[in-house]
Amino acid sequence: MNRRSTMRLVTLTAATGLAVAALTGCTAGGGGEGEAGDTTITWWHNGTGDPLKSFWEEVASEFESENPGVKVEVEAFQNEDLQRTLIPNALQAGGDAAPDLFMVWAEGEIKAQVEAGYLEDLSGLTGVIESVGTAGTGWNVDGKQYGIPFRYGIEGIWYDADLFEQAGVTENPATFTEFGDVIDKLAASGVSPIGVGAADGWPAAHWWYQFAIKTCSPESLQTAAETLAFDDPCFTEAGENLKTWMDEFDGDLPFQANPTSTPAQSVPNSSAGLLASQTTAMELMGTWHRGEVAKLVPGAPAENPPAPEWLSWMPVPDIEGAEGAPGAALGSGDAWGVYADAPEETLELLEYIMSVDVQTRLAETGEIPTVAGAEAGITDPVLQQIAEATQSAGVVVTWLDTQYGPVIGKAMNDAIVNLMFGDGTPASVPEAMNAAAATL
C-alpha cells in the first residue's frame, strides 16, 4: 500500500467487447492527491536554473502525458537548502512531508538514510542497474541498490582562459608547483586568483580533500572509509601539504579576501558570482559549476544563459613525490532515490528519467549522463574534456563528507575551515573527525 494512491478505476475491455470495472490501489495518505483516481508523485531537485529546470518539467509533463491520472509535482530547491536541511527535515518528519523521488548522496550519507528506513530498495530496477555499471557503486548498500545516479563526472579547477592569457599563462600546470607560478602570475596581473566559498564550508574543505586524495595511497583512503579510523599519518600529512603550499603566496593569496564570508553559489557575491564577474580567475567545484556560473554572468538573460566562452577546465595537479595514485580525482555524481513509502508509480518515473533517450536529452542541456548511450548527447567541449577525464583519472574517490556521512562530514570540514582561514592546525581535522566518528 503506498500513501497518495486513491482508488482507480481501471477499465479491461475482453475480447468479446464486454466491460470489465476493476479497482485497484489503496487509499491515500494526506496531502498531494488530486482528483479521485488520481495518483500525485513529487519530485525534488537542485535543477534551479534553466535548461535543467525546464528540462525536469518537460520530462515530468512527458510522463503525465504517458500515464493517465499521474501528477508529477516537480520542484527545484538550491542545493545546500535540499541537501542539508529540506531533505533531511522532510524524511524525519514522513509520511505526506517527504517527497516521493529526490536526489540522494552517495556512500556514507545514502547509508544513513537506508538505516533510518527512508529509501526504496530499487535492485529490481536491473535494466536501469545495469545500463549506470559502476557509476552506481556508491549507492548500493548491503548489496541492494538505493539510488540510481544520472549524473557523474570529476571535481576540476574551473578557469577564467581570458584572464590566464592576460597573465602569460599559457600551459595548464600539471603539478603544485607548476600551479604556484600560475597562482603568481595571475597576482602580479592583479587579478585575485583563486575564489572559495568557505562561509559554506565544503567549498573550502573540498581543497583537503584533493590534497588526502592525492597524499595518501590508495590502501590508505579505503581503509579509513571502511573503519571511519583516520589515525594513519597521511591525513595529517595532507594538512601540512596544504598549508606549506597556502604559506608560499603573500597576504590572502592564493584566494580572494574574506573567504569566509563568501557563500558558494547562487548570489552575485558568492565565489562563483566572483567567477562569473572576472574578479577572480578559478574556482575548485564539480560539473555543475558550469550552469552556476552562467547564470551569474552579469548581464546573463534571465532563461537559457549560455555559459561564457572564455570559461574552461582543467583537472586538478598532482603533488610531486605524494602516495596518492597519479591522476587521482575527486568526484561522484547526483542520484535519485525513492522514498520507502512513494507510491508505485514513482518506479515508473524513475525508469522513464533514466531511459536512453531522456538521459541523451540531458547531456544536450549541459550535464555529463550515466546511462550507456547516452554520452552521445554530449557536444560541449569542455563536458567531453571532463568526461575523458573522469574515464582516464587514476582513481575516482566520492567526495569525503558524502564517503564519511554527515556526522563525521561536518566535523571535518568545520576542522579543515579552521586550519585553512583559523587557528587549526594539521593535526586538528583527523582528531575531529576520530572525535565525530566515536560518537556513531
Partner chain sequence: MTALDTAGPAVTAGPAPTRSTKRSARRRARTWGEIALLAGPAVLVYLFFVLLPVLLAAYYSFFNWNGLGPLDQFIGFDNYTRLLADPVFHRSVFNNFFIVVMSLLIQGPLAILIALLMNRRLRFRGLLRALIFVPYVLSEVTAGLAWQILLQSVPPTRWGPVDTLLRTLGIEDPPSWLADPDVVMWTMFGILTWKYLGLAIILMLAGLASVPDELHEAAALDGAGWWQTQWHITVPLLGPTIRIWAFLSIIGALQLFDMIWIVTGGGPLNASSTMAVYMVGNGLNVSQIGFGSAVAVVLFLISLIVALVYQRFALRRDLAGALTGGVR
Second form
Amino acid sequence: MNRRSTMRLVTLTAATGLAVAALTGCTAGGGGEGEAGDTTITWWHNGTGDPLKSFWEEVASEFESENPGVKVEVEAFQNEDLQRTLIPNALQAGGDAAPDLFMVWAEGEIKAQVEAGYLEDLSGLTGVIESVGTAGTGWNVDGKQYGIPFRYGIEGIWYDADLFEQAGVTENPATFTEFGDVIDKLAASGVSPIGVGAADGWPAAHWWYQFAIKTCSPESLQTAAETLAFDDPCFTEAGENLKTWMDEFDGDLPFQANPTSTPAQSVPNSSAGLLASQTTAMELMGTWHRGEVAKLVPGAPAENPPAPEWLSWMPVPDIEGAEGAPGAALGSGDAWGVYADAPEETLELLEYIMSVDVQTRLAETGEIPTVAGAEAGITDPVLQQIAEATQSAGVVVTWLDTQYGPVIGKAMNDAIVNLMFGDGTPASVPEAMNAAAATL
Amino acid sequence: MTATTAITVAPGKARPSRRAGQRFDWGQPVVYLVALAVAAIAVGPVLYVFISGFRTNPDFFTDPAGMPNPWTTDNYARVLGDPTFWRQVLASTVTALGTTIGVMLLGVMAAFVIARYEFKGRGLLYALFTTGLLFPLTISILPLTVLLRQLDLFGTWWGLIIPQVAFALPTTIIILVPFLRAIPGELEEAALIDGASRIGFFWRIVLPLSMPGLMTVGVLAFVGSWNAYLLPLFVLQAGGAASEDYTLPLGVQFYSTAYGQDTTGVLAYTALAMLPAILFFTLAEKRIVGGLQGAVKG
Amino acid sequence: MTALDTAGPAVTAGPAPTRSTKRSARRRARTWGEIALLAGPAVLVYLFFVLLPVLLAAYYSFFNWNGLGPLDQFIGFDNYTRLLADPVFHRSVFNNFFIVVMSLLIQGPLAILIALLMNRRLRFRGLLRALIFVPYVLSEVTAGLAWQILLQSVPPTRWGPVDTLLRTLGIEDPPSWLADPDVVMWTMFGILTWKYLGLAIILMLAGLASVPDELHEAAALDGAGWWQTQWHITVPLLGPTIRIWAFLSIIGALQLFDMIWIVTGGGPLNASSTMAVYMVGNGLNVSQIGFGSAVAVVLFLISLIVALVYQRFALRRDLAGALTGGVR
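Counterpart to the form predicted alone, namely the form predicted in complex with its partner chain:
Complete assembly follows, chain above in first position.
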C-alpha cells in the first residue's frame, strides 16, 4: 500500500475519532506491488540531505517516465540506522518489506548478506562492472559481484588553509616528522591542531588504520582479512607507532580537548563542527567530510550550503622507514546492491543510475563518481584532487572495520579509542580483534 | 544545615504546637526557600530549553548561558509549520490512545475475572501477571523484534501498541483487582436477582464503579506510551518506518541528528515536544503517583 | 494482598451443591466460558508478547546468531562465558549497582527531608508540587537531549551552557562532565536525580498525608522537638512509602537505558555503560542477537534475584507475596 495514501487515511479516520481503526495497514516502508504502476521498485539510500536527496528523486522520476508502468519509491535514512538496523531487519522480513535496491558496504559487511542469500548476483552486468574498474573489487565475494560502487575515494587530511597561513605553515607535510612540526606551529598559534570525534569510535580508529597500513605489509593485511587472525606483530607495532607519535605532544595534543565526548558529525560541537567553526585546523576524514563541514559552518544556509573556501585537502603524510606499501591509502565507497527477489526492472534502474550521464551529474553534486568518464563532472578543485589521489594511490585498502565486519570492527575501534585516550596498550588492540573473531 | 536547626528550636519548647501554619512559624520562610530551590533546579533546565528556542544560533554560541539577544520566534514558527512535527504528534497521540484503550479494556476484563470469580488456577493467573513486573521491555526487546517481524507488524503502529498493551497489563491488573474486589457482593446479588448475567453485571455496574481505577491505569499507560523510547526505537525506527511515522521522542532524536547543526532549532523542537507532557501530566500528578503506589502495594 | 484475602462473593466454578448435576455442569461450562472470554484476550496478548519473548531470549542465548541466517549454530553456554569474562560487562553491572546504591543513599534521604519540610500548609503548595514534578513527566529523550546540549563542552574555546555559567561564577576549570571516565557516572547520577527526585518527593508527601496529625501533637506535648518527632514518629510511619519508592528506584536503576543511551551512548570508553546499553551496543548493533539475548537473560536474572531478596527482607509486609505467592 502506498504510504502517503495510507497516511491520509490515518489522518482522516483518526480525526473522526476512530483512532484504533485507523491503524490498519499502516505499514511504513514497504514496497512490492503498488496500486498505480504494474511494478514498484523500493530504493533505500543514505542521502538524507540535499543535494543528494533531490538528486536521487530526480533520477528515479526520470527512470519512471522512460519506463511506463514502473514506479520507484525512494527513501532516505540516516547512514548507520540504514546499515545497522533497517536493512538487516528488512532483509530478514523479506518479501515486500525488503527494499529492492539499497546501499551496501564492502567486504566484511556485505559477506553476511551474501551468505544468507539476500543479494542478487550482479555479475551479468558486465558493462557496468567494467566501467567502475578496480573500485568494484570490495563488493566481489568469491568471484561474484554483489554490489556496484557509485562513489569511491580515499581519505585524507582536511585542513583549514587560513589557520595554516596564520600559523606560518607554508608547505604541506610529506612525512610524519614534518607533520609534527605543522602540529607544533598550529598549537603555538593558539588553535587545536587536529579534531577527532572519538565518541563515535571509528574517527579515532582511522588514525590507527593509517598507522596499520603503513606499518603492515600488504601481504600481512591480505592474510589477516582472509583468516581473521591478527597475530602478525605489525598490528601491535602499528599501535606502538601511533602512541609514540601522540606522546610527542603535550597534554591533549595533537587532538582537541575532550575527544571521547566529541561526536564526529552533525552537531556544532562535533569534530566536523569544530573544523567548520575554525576551532580546529585539521581532521582525518573521507570524501563525505566536505559536505559535513559545509553544513556546520556558522551561518551556513540550510539549503545546499557551499563548502568554505579555506577548506583544503592533503593526503596523509608517509611514515619514514615504515614497511607498508608505498602510497598505500585507506578508502572505500558506497555501492548499490539488489535484493534477491527484486523485480527484474531493478537491474535496468541500476544500469541507468550507473550510466555515464547520471554519474557525471552525481559528480556535479559534489561526489567522486566511479564510472570512467564521469570524473569530468567534478567541478570542485578539492574533489578533483581527491579523485586524482585515489587514481594514483598504489593500493587502496578498504576501511579496516568494513573489511573485518561489524563484530571485529566494533571490538577493534573500542580497543583503539582505549589505546589512544584510555589505559589500553598497543597489544590490546589485536588481542581484542582476535577475541572478537573467536565469537563469529 | 540551618534549616533543621531553625525548625528544631521553633516549635519545640515555646508552646505545644498544634498544627503547622496556625501560628507564626519560623520554619516557614526556610521551607519556602528549600522548596523554591528544589523547584528552580527542577524547572531551570526546562526553562533554559524553552528560552533558548527563541535564540539565533550565532547568538547562542556567543554566550551559551545568556538570554536571547535578539528574541526570535523563527525556530518555533518553523517547527510548528513543519508537517512532520504534527504527524509525529499524531503518531504519539494515536499510539498512546490505542495503548490506553487496549490496556483499560483487556485489563479490566482480566482483573474482573481474578477479582470476582472463584476458579482453579486463579492464584496462578494472578501470579502470572504480577511476575510481569519483573519482565521489563529491555529484556525481551530483541526477540520481540524478531516476533513482530514474523507477524508483519514491524515498523507499524500496531507493532508498537500491542506490545505496549501487553507490558502495561501487570501494573493495570495489580491496580484494578483490589478496586473490583471492593465492589460489595450485595450489588452483584441484586443484579443477578434482577436477571442480569455476570457479563451484564460487569458492563452495567462494575465498569462504571471502577472508573477511578481505570482512569489511573489509563493515565499511567498513556504517559508510558507517550514518553516511550526503547520500543519505538526498535519497532518504528529499526522497522523502517519513515520519520513522519515516528512518535515524538523518536522524532526529536531524529531531528537532532538530521538537523543537528541548528542547535536552537533542536532546542525549539525539544521544547515543543516537552510541552504536551508538561501541560497534561503535571495536572495528572495525583493519579500518576497514586497509580505508582498502587502498582507496587496493590 | 489484603483486598483479596477478605474473600469476595464466592461464585465457584467448582462442583456446587445443586440438585441437578446436569444443570451445574452447564453452569460450570458457562462460567468457564465467561472466564475465557473476559481473561482470554489479556492472557493471550500477555503470553505472546511478554512471556514468549523472554523464553525466546533464553533460547537464542544458546546460539551464535546474527539475526540474518537460520538459527543453527548451537554453542551452549559460550555466550554466557564470554559475557561473564568481559570487563566491559563487569563495568556495566557495576554502573547499574552504582546507580542503585547512590539512589538509595542520596535520593531517598534527600526526598524524605524535603518532603518533611514541605509537609505543612504552604501557599502555592500545589504549584510547587507541580513544578517539582515537571522533570518526571518529561520523556527521557527530550530530557537527555537537553542535558547533552547543556553539558557538552570543548575547552578552551567552546564551553557549553553549564560550563559558561560556572565560569561566570568563578569556577574556571569545571570537570569534564561527559568526557572524563571518572566523572561521567556522577554526572549521569546527577541527571537521574534531577529527573526522579521530584517523583520521590511527591511519593513521600503522599505517604506523609496519611500520617495522622494527632501523633505529632502527642509527641509535641511530650516535649519532643520537631526533628525528634519527625525522626521517631513520622519517618517510621513512612516505611511502606519508602519501601515502595525504593523498589521502583531499584528496578528502574537495574534497567537503566534511555537516559544513558541518549546522553553518552555508554561512553566515554564504555565508562557509563549499563547492562541494557551493553546489550544494545554489543548485541543488536553488531547483529549478535544470540549474544545480546544472553545479556538480556543475565539482566533478568539479576533483576529477579534483587527483587526477590528485596521482597524477602523489605517489601514483605507491603506486597504480601504479590510477586511470588499470588493470591492466597
